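Only one chain is given next, in structure tokens, and it is the form predicted alone.
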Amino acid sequence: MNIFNNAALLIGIPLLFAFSIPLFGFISKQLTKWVTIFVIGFNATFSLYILLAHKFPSVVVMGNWVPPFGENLYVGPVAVFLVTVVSLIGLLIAIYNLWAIKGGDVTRFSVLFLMYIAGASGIILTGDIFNLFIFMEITEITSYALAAYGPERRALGGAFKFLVVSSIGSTLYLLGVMLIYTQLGTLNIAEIAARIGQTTPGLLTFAGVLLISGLAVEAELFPFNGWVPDTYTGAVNGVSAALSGIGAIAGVYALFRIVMTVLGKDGMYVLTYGKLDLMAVIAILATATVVIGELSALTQKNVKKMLAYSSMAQMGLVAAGFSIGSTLGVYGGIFQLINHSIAKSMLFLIVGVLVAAGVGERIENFKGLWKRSPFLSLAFTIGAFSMLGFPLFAGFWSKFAIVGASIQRGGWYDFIIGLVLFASVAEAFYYLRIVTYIFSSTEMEKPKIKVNLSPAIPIFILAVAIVAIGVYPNLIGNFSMQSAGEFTHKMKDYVLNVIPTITAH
């Protein structure tokens, strides 16, 4: 077991920062954003150097008390690369809000923000399911105040919404929690996979269905989702891309660490104890997240609802290839779930600079936007090619990905990966509409649309990234991969790193 307590400052330097930020804003409002890009700075910088120097896998022990007697971080291959994508996201997220965050309370909205990239931060890192409860909460409760921030009524409806079905998703995981503590008397995740075989079948089975449903919530699988098209619209931008971009990652993650890693079994296919295979549970909800949110993003005018149904039916994708079980397939869903918050958060971004511009979320009010501002429309372009798996952008590789694991597994997955298919057809007419409408002629000369320097630092390389890793998906696929081996072989690649001299039972 290699120790390696430095990561605890991944969460430790952003919460430290966050109750410190009123002081900073004593001096000047503006000054706390600038503070907020230095902390995420920090965060982006240290877990990039420790991806690219390979640090890992390595355990956090919290008070000198080694796993499972006390609590810990683990640093694996998933940790890092996640927790690497989460800080550039919030980096780049907060750079725009430099430009974007006017009005309202700017000191309150920068702790919040900072305590939202440590909770999400903390999801990924912990190694106890508790604690995974407890930076769930910090990062629900960070969610709902940045939800509600703007001028916006829609915003507090929106937060209202989250507040209540994600309370009863903390709740229903609670619950599941404490029937597995009451059978295996540990909190440890490494120690519960290692001896999750000990447990009474039909009550795991009880235990793995309110986990499920807890956690499907952040993860935005139906029909838990339904907070998600009144948040994401109502949210200013800023905020829209956090919950899709880094939000999704930690929910996502979440979901398949317990599923995959307490309650899966090591094999070709991960399949999960119990009477009832949870990830066959899964791939239903994860097809049905995909049709609905198409068809719904299908029938939208608003483009940002549409984004929103848009981020639903990703996230039905990305979970259905974890659900496929194979390491080709959790590849699969991992690579999806970067390209998806790459180019969402970037889309959501456009959209408050166009808005801010006065153009409107509305798609009719996309027409002849080619003219106004060459930039953003082929910024747009390049976020929708790659949602659509277009060749040549991100999105291509993660979809490919899927489906050839898919054809692999065969069986009723083949039905599955075909409803998939058929929902993207949608996908594809919505998304080429607004293409369409942005590079159509208008009969009126409309005023040149100028774009600030903070909004398009990230803009452009988010945009980047997208044609980057579809040109080079080794960009990420590599560590894709090695992120897909820790969630299939859980005791060689996750418990054993833990608890060196534990057996499975």
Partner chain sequence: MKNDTPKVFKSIFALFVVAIFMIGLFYAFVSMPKGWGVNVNNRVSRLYILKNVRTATRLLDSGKFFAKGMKPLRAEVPYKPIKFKKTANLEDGAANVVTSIVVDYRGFDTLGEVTVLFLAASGVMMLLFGKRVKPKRKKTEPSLIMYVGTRIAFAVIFLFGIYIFVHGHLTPGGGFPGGAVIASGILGLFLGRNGYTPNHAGLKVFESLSGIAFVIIGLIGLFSVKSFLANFLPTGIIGNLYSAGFISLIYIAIGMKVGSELAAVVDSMIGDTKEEWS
Second form
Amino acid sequence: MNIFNNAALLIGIPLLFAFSIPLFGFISKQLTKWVTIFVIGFNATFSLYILLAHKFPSVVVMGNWVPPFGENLYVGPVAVFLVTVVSLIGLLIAIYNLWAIKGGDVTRFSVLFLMYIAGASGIILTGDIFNLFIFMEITEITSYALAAYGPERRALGGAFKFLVVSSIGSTLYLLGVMLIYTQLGTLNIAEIAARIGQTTPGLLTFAGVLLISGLAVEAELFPFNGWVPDTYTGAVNGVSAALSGIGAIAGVYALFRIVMTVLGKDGMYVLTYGKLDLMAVIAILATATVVIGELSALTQKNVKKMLAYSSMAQMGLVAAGFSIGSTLGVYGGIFQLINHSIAKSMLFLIVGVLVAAGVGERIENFKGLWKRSPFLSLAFTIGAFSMLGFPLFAGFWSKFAIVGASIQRGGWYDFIIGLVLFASVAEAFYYLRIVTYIFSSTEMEKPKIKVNLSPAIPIFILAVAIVAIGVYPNLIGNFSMQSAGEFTHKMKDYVLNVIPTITAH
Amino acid sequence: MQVFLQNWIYLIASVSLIGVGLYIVLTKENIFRIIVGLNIIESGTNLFMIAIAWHPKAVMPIYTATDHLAVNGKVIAADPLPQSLVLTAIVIGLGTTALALAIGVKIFEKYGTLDVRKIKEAEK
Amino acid sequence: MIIYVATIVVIVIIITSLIAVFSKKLLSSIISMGLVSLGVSGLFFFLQAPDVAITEAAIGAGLSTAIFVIALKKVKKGETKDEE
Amino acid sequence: MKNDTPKVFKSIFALFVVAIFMIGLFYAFVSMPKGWGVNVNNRVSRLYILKNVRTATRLLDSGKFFAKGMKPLRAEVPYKPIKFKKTANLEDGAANVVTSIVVDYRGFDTLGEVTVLFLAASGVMMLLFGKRVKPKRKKTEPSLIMYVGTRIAFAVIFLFGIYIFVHGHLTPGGGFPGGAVIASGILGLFLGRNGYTPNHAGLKVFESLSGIAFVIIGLIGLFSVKSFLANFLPTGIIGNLYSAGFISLIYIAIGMKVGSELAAVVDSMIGDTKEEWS
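Here we have the form predicted alone; I need the corresponding form predicted together with the partner chain.
Okay, now the whole complex, with that chain kicking things off.
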């Protein structure tokens, strides 16, 4: 067990500054946004340092109690990689917010945005099943508040819907945690994972269903994702970008950490303990999510709503990749997750710039955009192509890996991948429709759109990242492969790193 | 009778509270009523968690209070860990309630109604 | 012996929660929610959890209900009648 | 579309969902081991039953810990009278075991919990932010008795709240109920006089400083004991006011934070605002 206690600063520093931002707010409102950028930048640098200096896998001990007794953070390959991605994307969105967030209570907005990023990092880092619940609540409470921010009244309805759905979800999660606790007497993920075989199968299945239905709310799986379109459409664009880029990463991570590491069996393909194979259940739910999401997106005339439905569908694709259960499938899932975050947050930011310039959110408004702003049009096209999975764009490699993994597994997964590919055709249809609108010419000459530096920097960096990953996929691929191992070999790569003396039961 | 009650009464209370709350959330249209339902669900969950940490012969987990509370020469305390979890859950529930109420008040200011159906119609 | 007291409390709680479902007025349903919280905090005391009982009484039954009533007053200021 | 569904169908559907859920929970309860017991003579630890944490850690390091069966979960243990003497570690420092768990073993959870409340309060304030509108004159002014009475009651309630969170490690209670009690005292002040407003800047500063204090206590642990939120104070004798290490410090910070935060929430709920977007 390597101990690297200083990694607790990844949570500690954001908390310290979140509490002190109201004091900075007395000086100037603009200053609070810069504080946010500074703190998220610290997180990004520190996690990048851990990633590149190879300080992982290690355990962060909290309160001087070694893992099965107290709480701990686990800094494994997955955690380091995803925290880096989350804080980098968060940093870019914070730079965008410098320009976009003007009216209202800017100080409180900065607090909430900062803690949203820190909460997502906490979900990814934590090694305790109840602590996961706390961080889930942190991200959820911040996201209701952030989603309700803004002058438009439709934001409130979306936020309220999200609140109701996810507070029921977290209640279910809590019940599931308690059912597991009654069996094993512990809340530590590593120890539960090692001793999960000792539980009663019937109770374990019920607990698993409760846990999944709690976590699927943030992971946007089918019966629990009714909030997605309203919330994403209503929120301010920076917030929508954060919800789809960062919240989705945290949600999917939490779902599969519980299903694969806690409830799963070690093996060639991960299956779960209990009377019901929960991985198969998730595969079915994921397919339903993809199909419903894509078909709903096809009928939308509002670009923002379309992006919301598309985001739902992409999450389904990610979950389908994970649920194959082999290392290659998880690799594809993680890769797709990150590609989606980069591309979708960029698309939301572009829509934000366009709305602020008076273009509007409807598809017709995008006509002749090429003449008005070549930069935004190119960036939008790059994002759309990455979503579709065109070769030489980032999305291609991840979709390729998911298809390959599912063919490798065979059986009824062939059927699932067939449905997913069929749905992807719909995706191609609606994204290409916007792209043709952008490049079509109009008779009327409209004024050019001037893009400020602050929104231009994140859009530019994200677009370059998509092309770079597309040309050289190993940039992300190596880390994804490393992370996939942690999910599929739970004893070797997770449990024994946290509690070296434990034996599997 | 006493044994039956000890085994079942708290469970019946908590499960029926969760059920009633869920029924309110699923059927009612008024936003404030939905928040009432969420609160009742939360109370039921807390009761469930405390009830499974309890034993008929248990005493409260405080050293100074349990000094003279030996039962037949043996002593058991209620499991303190779920109790600490419930403390956390109660405070989180208050936070969620306050935020939900703030959103509800805001909705009333902007739409002039608290009815979910009317809000949906106003959006169309 | 205390289990019989607890049984009575449980019956009261369940009836009160049903009032929260079927009452026509919003205010009475909020008050009954507060009563449910208070009863549950009493049950916590019977279940040997005094910490939780105090917290639930102060936060769940007291402050939560108070904030509820304040918010309700704010909503009632508008002219529109909004009972179901 | 959904609006056309008759109310009866909706209720039946809801009843169906509720019934499934309740049956599941009953089933789960029947098949789980009931009545968890803890031996108070032993120290509270992960298994709360077999051993204290120090021995357990030693066993863990030598690899023998998990070889022991997990059987005696519900065993009743012979009662030995407790002798209170100077304690060696925080584990037996606090008389109230729940406090010991909340602040020490799972102190990180509590930090998160404080954060959740802080974020919820921030969210409420952000949503109800705007220019203050003067309240209309009420039809009924609170009487003089109400005015004086709430002010006297406030002093008593305030003192009681402080008592609750200072004695958190000895008696039931702690930072959260103490803070809530203080906030309810301030709520009384609101009711006693029309147009009462607390000092907003003061509340904000108080809230921020107590939050910062909590994190800094954690960071002191990180730099002195090499672990975030680790105890760095002597633990004293069980039952004394000055015992249990940093638990009372943290509870004081929590109590002040929760009190000022909830007061601010009540304040922004009561006041009328008119929002403005630049």
